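Take a look at this single chain in structure tokens; it is the form predicted alone.
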Amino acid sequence: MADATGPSAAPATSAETEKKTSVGIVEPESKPQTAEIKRWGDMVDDEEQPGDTASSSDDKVVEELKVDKLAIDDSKKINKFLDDPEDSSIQAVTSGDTPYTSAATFEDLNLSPELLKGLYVEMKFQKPSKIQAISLPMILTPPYKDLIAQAHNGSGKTTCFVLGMLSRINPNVKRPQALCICPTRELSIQNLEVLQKMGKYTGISSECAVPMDSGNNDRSRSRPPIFAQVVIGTPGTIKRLMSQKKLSIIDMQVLVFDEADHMLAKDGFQDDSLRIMKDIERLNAQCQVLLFSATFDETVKNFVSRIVRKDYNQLFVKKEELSLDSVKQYKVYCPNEVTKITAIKDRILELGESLGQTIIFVNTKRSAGMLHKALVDLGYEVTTIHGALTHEDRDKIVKEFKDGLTQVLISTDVLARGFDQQQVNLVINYDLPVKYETPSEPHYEVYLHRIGRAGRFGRKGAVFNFVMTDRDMMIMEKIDKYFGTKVKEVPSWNSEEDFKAALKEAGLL
């Protein structure tokens, strides 16, 4: 704990954030805001850097990630606050004329007996989350079309591509067959778990390529060729993997793109994804395409249908529906950052010590490592993750959290998708999400996905927006007019009672 909560957690020193790492070249401490990285999560997990060769690699194998360390413990993950997702909202757009027919059972979908076994036994579920009931014949029903799914945070999305995964796997043949490529190294570990445990019945073998620390600058040439039957990684060392020709795509049946929007959008990781997945079309043509994402905006959505096959499937929800019900969000006036943090020790966290964990989302490393040092020399005891820590550091916090060790997790966007712990029904917007190119302009997507941590598979959770300046309350405002919603302001940032109030409302208390 003391690593993660002191020396760990804290921002590096300005000759540590200079030095150039397979995450991307970390910008000084010392510089003005406007020298951040323009990146999604604060920090590019594995950004091919000018001139790098494949010895720059932070590859290793599954077996040296320790993912099953990583695991959950079902014990711990008790929540009084669960309900079933209505999802009453998702749409779907079929093409041609194979006929579907939504899947009230896991039986539904003839599966294997193995895979049943690991939905029942290990997964624990009883029946078809509405998205998977309406998305899964899409994706294992011959011809295999390409799909396109949106849906709310925490529906159940993960399972959909999982099961499509181990669905199309051929257990004799000893190569790839699926691929997964997701936007960190935290969410390809999360999506290996789940489908280690989805699948344990089933003999698939299954390989984590993500970035890794190591002081061996030659580690990526050592490695072994992939031959797991399902790879999930992050884009560039896919894409080095494939470029060494240690990872085999010649028998990919399916590819998919977990938070798709971001792993095509110009800004996000849009160069490495239409590489990989142009080389597996030219190998195999036939190679099922499956992207998943609770938001697309238009210009991402328009690009999207303009890369996959044209008799493509739909999936979909109104944006003005996205905003979770389960999950009630408030907006909190704070006269100045002092009251801020007033606010979030001595109201919500101390009234929200017994309702499971709370996130806290800042913007950049800057207000991470300002807001830590606030809240621990005021005695709390909290964590801290950005992307410019060393992969070890982030993989111990991110344990700890999900061991429930701690309580607190202070964020910057790194963990807003896709991060599923099933404890968190409280997140804190400290620094509201913007645009970094128009910072008067909200990240919509974003917002979403991080009040979305607080709202997995249907629980009730609640939202506290910290708004300080004029810019905060115009921001505010966009937001409520973007989602057809109107977030409600709690009274006083000093007031018990008014977070009380707040909190029983939201189901919590």
Contents of the next structure:
Amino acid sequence: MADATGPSAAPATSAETEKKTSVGIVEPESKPQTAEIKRWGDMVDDEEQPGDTASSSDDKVVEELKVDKLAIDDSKKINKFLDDPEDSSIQAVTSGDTPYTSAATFEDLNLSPELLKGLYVEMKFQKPSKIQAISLPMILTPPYKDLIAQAHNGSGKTTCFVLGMLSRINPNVKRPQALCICPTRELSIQNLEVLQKMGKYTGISSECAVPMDSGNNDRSRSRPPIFAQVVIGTPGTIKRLMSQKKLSIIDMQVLVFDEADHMLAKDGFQDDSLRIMKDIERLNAQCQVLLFSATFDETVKNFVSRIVRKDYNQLFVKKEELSLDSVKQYKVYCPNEVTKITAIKDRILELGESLGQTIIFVNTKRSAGMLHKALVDLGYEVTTIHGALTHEDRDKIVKEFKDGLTQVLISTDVLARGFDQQQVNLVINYDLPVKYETPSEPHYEVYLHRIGRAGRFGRKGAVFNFVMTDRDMMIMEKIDKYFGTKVKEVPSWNSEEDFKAALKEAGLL
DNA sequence: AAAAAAT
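Switch over from the form predicted alone to the form predicted in complex with the DNA, please.
Below is the whole assembly, all chains and molecules, this chain first.
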């Protein structure tokens, strides 16, 4: 148990010279991938790492995996309407000399028959996505090392950690063995639903640990202890259950942080997350920690690499390759609030359901309420979600949207991350996401997460960024520069043709 | 003071 923690705890076989090859991640040899490029071991973290991590980065091997788009198209693309989200590089850094082989099929992963059945029958998956192919062997191969994994929005990260949790449960132990912490109630519920679907045939028990009925007076202290084998929830509730001894962590094998960059940011849930992690670590030093997100800015990246166990694996994507090609981004100049509302009304809502579903992001609850009232007063059916609503209302609004009963959802950043609704083709940034402390700076991570609500799993999508002020103009320029994109301008907010042309170009009309 | 979580 304790021997799995130290850097020296690598498996007995430690042939220094074999390190490069033994660490390798082998691409599935299925296709004639002549265009595949591999680069080995020469580039350690391109970030400047002071002395403290020198020893750990020495024994890491970096590999850049690139699959040429054409090679994929030629070979196995079945659905030509889906852009392949896999065709960008993921940078893998493995540690120690554990060999990993990329999983070409789910069968390669030694999953239980019940779990495989869940993947094929319930989830209707055929083969692992790129992040799944690379990360799952790292997650599932003993010795169980911590993993920091970045992958594109909608590329299937949830499946990675859900499979990780499900496949490590001892069915005979009827106590919590896997814990997943999420930033919002909605994401916790969504992840639990995925886990229950995927694990349908496994008999594994699971439970959500999120704040309960807000409607009544807080009698929530009478919550019973948790015996479920997998627990997914929000930090405050998890922390409370732990301190009340209603959530046993003695058997914990896997600890997952979804949206890990936010969970471990100091303006996020750093304190709660660290507390939970430390408590579990203290009782259970071998517990595997998995950190997943589409974004890790340099600060967080540096921080998280220090808090996981020394001998960890990591997968990262360059920020210039993080934007989804399948989601076309636009900016629209609107001189004032009224024109923003008119543009939504005349250019978007009037098109009706042909666009699929739409999410309109705003920066504040007040802005959400204002826009909601304006559109409802104009006679349109929109729903709105933000953190000031009751839990019941939030659940209801999300459910209606997921069931397709509502087409247009106004939201604060409560749904910016992780929310997965495949029918969302259009995202509107009614307000541009900015950093709170420095409102002239874009919030790059929030921007990327918001636009990632469209284009799930390679689907086509469009984003309209409403630009009202000079400051907004600058923010869009900074976003372009940061992500290496060139967000096109819709010439006139008042032109039906302009919008239709944009939507057509995005593949939505 | 913000989004969110929770006290």
